[in-house]
Amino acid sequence: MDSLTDVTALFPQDFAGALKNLSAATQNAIEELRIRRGLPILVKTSTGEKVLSVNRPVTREDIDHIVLSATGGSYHSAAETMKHGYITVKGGSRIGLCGEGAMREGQIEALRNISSLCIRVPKPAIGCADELMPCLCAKGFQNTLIISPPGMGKTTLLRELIRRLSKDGFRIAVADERGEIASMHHGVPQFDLGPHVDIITNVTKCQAAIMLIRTMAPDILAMDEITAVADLPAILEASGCGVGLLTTVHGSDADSLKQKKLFQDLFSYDIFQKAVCIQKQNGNRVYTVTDL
């Protein structure tokens, strides 16, 4: 999978040559590109952001021509996730919308005027959850909270332990609710989770894991980015059918996620046994596994 190589291709010609000319190391660090209307391009990788040399601004129809190079020529097709603020790319690269909303009785109906773009590239990073295994699984697994602030690899990690577990014969059923884990493109997965892994997106992640309980047999349910109250039905299902549980959070560790409300409900019925916890040290990410 060469995610930049399929990001590139939805943009105009002159800034899709631009993107080829960086440097192959350039290339491989990206992280994500940031795109806003009559400003120059961002290229952010993990020691910084640079600006991508093209001697001109993002136009209104620059980014009318990579929404639509993304949604295979229809905004139709990609309707339901961009009124949700995104679109899922084939090779697995989000790209995160922002514009005008259209509201309807309280709801959002579409987005529209597209004024800025965060296109995320993500990478598989194999490898990175070798030392967590025997922690996590000393005992059999052991149900797991991945912890980290925004933008520091929390779902790049949970692809990742799904991969190792599911290698191991663990059967992992994946609520993938905005399509960010395995992100599947016509019915493919854009990224190799393993072989033993059932997957439903785009789905409310309390819905996908009552129906993947019911119907696959799981020995683990994955999910990414418990946020809300409506999440906690699917994590009480799992829990009280006795099956695994791995996710992500927003935080910058366990005794933070203590001080708010949902997580002191959630801790309160000692579900999860571990927590794996992201920093940077020295542009380096480093992880951290702690008992809950």
Given for the second form:
Amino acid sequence: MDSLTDVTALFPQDFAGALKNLSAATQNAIEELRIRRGLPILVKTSTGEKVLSVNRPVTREDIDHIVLSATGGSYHSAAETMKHGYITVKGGSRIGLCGEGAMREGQIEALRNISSLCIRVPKPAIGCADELMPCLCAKGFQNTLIISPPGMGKTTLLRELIRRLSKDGFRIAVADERGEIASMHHGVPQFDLGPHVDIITNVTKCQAAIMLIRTMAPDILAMDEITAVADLPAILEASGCGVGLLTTVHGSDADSLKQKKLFQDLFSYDIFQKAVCIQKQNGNRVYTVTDL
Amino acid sequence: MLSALISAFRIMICEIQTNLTPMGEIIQMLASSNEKYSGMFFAEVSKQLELQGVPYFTRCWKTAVTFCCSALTSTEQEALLTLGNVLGRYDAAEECVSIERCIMELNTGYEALRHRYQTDARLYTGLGLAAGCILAIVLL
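Follow the form predicted on its own with the form predicted together with the partner chain, if you could.
After this comes the whole thing, all chains and molecules, with the earlier chain placed first.
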């Protein structure tokens, strides 16, 4: 509920009121809020989508209000992540942005006339990794990939695994490029990640990983969303130093990843031993552990 | 007050340039400084932000200028209000340029004030000396 409270505070009064008036069950089940200019706000829960009952569509001013609130009234602090299409807000929610890109020399300079927002409301799922722990730590921690399509709870599972491993005494270094794993606010993680965690946030995975490995002597390096060749050096550096790896990737299963050049390269190093695939069955998430 | 505001704005530039510190945090930091006049101004901005919310930063800033800066000239107040329209809305470089511009405006006023004080000080010293001499002559 805390993340939703923080999210609600971003909205203009009438929308915030409508969110607060939702039943407790709906509030607890909210996964995403879809805000599009000229349209009503859509609330996505685990069981489907519903329209937020406010008697007017979203205006440009509403979107500006939400974005300004989300940046803490400081465009300069969020400018870099906004260029990449997102803002991370207090409580760990991520706001995805769409609008007109202002390009300069092939690079995104800014995103203006923002037309739609997707607010993902994270929820800690305490205990969701309990059954996985014996499989992943049977012979000490084994390097693990968490695989699933977007929106299935990769980051949630990653966070819970970090918490469990940290509680078990492993020193975990978190390269939290997008600020979604720990959701640091004023230097304090907004999620419980256990007692042995060191976090670098808002720095590219590669840079953060190298800094963490060299300075914090971690047992395990945790990262979210391996998506680019630029992420490989961090993995190789960690592996070369004997540091364990726990990361997430987009995909349906390990076989689907092997179709992609990036993962063919990654798998050729034989770094990862385990894959956890997340699937939904009857609205519930099911975790399957496979050997790589 | 002018020199206190100028110092505070220099700190603001450093925070934006070096740490990309969010405006809310900078305002809080400056509000809790020991500097009486600028501290009072930023405390008012901070209070207004809490009351109205960050999307209304410009309005909060304007209220603080109205409440706390009545001793400043209209030009100086105008410079502060112009700055309030920019803070929080643009990237670090653009914001720093605007703060520098405001500092220049305030500095012009500060220098003029300082010059006037110096001139006045000389005038009053001269007048004092002259009055002393006249009094001495009368008494003799």
